[in-house]
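Have a look below at one chain only, the form predicted on its own, in structure tokens format.
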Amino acid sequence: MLKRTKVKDLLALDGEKDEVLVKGWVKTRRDAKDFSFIEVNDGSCLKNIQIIANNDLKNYDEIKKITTGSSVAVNGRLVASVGGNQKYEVVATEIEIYGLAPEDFPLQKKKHTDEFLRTIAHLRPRTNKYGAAFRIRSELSYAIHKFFQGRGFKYVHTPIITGSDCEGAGEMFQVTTLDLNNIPRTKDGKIDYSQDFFGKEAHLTVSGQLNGEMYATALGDIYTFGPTFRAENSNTPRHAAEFWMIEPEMAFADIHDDMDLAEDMVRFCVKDIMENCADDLELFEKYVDPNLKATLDNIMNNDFARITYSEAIDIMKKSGKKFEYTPEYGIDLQTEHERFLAEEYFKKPVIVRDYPKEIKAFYMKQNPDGKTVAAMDVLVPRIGELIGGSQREESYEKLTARIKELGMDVKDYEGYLDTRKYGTVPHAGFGLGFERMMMLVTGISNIRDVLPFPRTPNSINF
């Protein structure tokens, strides 16, 4: 029984084939006199193969009412194209219609927005633009996990309902088996939590750090890579509910080794989607953002330039240009401050080190001076922060005097604290939201669009 061959594989042959089977998707169907033209796509790559069907087909007038949208299966001779448009076509012997697709298929042969594809997030990976985004997902996908596997780090799966709040921001979903009409409540009338299934509040969690730094301390290096969730009503085009982390750890490192290695993973991601996915990233250059090629070769090309808060303060200062929130040691970087060094600036990629320790989390370690903590970001063009990581406090008593300064209570953190207790080490490691990664190397201005089926406040379709 003949195999089905998928179309990149089928343009990627060196000569003519006497029998192929092709299945797809019809893209277009044009008739001309005797024979029809039936574009198909199987979503292997951007480019379809071309079908010519012949009237003397035993179903030719099935064939005719072919529409887009329609999935058909081809049998045929692959032979060199009369065209100049590809570099093959199927004459066909014989086409299978698997289901024909009614005329109100959303998806005609037109321009589309990404407001109405997102309404119809099903069918969007149809449309050439959005097959290409989640082909170079996968790619993408497997690039972070070649990087890693290929420095022996080891891949850990934290769990998704966690008891803690890893950034202490209180912005989480909530996990319950509780019936929510009949709530058992204590006799001071808070919510009886020893009913519940875990017998404690429960949460979908908001990272697997605290998760991959217990596994750092016994397998050295880890990563994890799965979905996190946060609970912040924010509708912006760089926010969503339901997103994917990457968080590699490393025992005995510090700041300056967790700084290489987000530079070099952003790196080696670029240079693999690159070389994988050219013709993917042709069209986000030409429909999407015409300089992503150079952004692009200018991360895979360049070092990064390294900074500290306090610095990147005072180019700010000194730069003379307007921000809509002024730039003051203390502050959190916005994303236009985030934007200014890595566009204007430096133009390039820019890693800033040593915040204040106020506005960062309770685990980084505090630097000697008492002020700023060994934490650092990576800060990209057109998305601003990409990575976010630092050292951990390594010291069971600092550690534990921080949860205690910030009101968080020490018992939600005690296996945490074990491995400050029991052989400490230093480590440090990041976290990489994996759609801002998407964003940066597909030239995508807003996270809906690289999410399958995005998670956003009043959104919770398909």
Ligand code: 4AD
Given for the second form:
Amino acid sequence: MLKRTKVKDLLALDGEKDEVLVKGWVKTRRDAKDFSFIEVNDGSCLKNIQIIANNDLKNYDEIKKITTGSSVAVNGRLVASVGGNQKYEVVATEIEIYGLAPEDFPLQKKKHTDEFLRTIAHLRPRTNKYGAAFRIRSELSYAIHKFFQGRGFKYVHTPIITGSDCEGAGEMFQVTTLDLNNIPRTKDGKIDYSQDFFGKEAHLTVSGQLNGEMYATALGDIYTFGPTFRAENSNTPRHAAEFWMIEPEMAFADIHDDMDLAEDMVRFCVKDIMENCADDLELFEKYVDPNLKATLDNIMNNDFARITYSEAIDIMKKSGKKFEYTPEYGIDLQTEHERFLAEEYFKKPVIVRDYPKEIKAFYMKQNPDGKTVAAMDVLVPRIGELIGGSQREESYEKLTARIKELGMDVKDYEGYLDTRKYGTVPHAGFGLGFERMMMLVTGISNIRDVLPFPRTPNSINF
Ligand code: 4AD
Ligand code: MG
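Can you swap the form predicted on its own for the form predicted in complex with this ligand?
Let us now look at the entire complex, which starts with that chain.
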């Protein structure tokens, strides 16, 4: 039996073919006098294949009922197309209709808003734009693996349910099997977690970093790539409650190695997408962000700027620009600051390092100045923070002191502290928000449109 050929592979053939089998969903159908033109897309690429259905086909009456969204299997001859738009078309010898789509199929040939398409997230991958976005998402995931595997990094699967709070920011979703209508209490009125599934409080992970460090201090260079959860109640175009993060961790590395790795990774991914998703990228350049190619070329052709946090504050103070939050030494950088630095001042990605320790996580390496930590954030035009990372504090004493200083319970971090107790090494790593990288390479401006099924405050459909 003849196997189906994907449209992408058909269009790559260098010659006509007597018999091919194509399967897909109908984009449009229009009738001429003695035949019907059917545009079929199978998701393998942006392009459709045009089918010519002549009126001598035995089920021509049925074929004339084919609507947008219907699914078909077409046997036929692959011939060079006479019309200028496509390389080949298929002259059908047989058309099987799997399923018709009634006229209420929401994706009729007209332009839909992103907001509307979010309400039909289950169907939007059938549009050109979302098909392209999610093909790019797949390629970008593969590019991440190619980059790290190519450098000998080992892929570690860190747990999704966790008993510790990596970032210490308290933005965690709780995991419990307790009956919320009848919560067991201890004598002093507190929730009795000894009766919960794990015998203690549990949450969805906000980062795999702590587990990643444990593996890096055994395997050397590792990376994680998995779902991450944050119960931040911020409804912004850049935050999702469930997103994917890539977290490399390198033993025997410092903050400069970390910045080099981040920069190399971003460039590798951009290059990969430019090479392997050219058609899909063109769609985004044409309909979503007219500066997309320029942005990506800029990333490929220029080194990222590198400055310290205090230099960043100085630049913003001297700029004379009015910010909503006035830049002062000690503040956490806001998106408006990050965008100003990358978009307006440097006009390219910039890495800011050495932040005040008060605004960063407990595990970061304390710099000799006693005030700052060896943290680094990669900021990019349009998006702001793309990557956050640091060299880690490798001193058992300093790290323990910092945990205590912040009022955290040392007992919760015993395993983590063991990596410093038994053969500690300098090490560094970072976290890349995968969706932010998707936004960078596609020009899509809302994180809800690069996640197949986005989860945000008050929204969990499909
Ligand atoms: O800067 P963050 O919070 O860093 C960490 O979690 C560290 N443990 C990483 C590490 O050093 N291993 O998060 C890392 C990145 C951010 O730069 C951002 O791109 C993304 O994760 N991110 C989010 N993306 C989408 N929605 C959210 N709510 C995000 N929060 C962070
Ligand atoms: Mg951060």
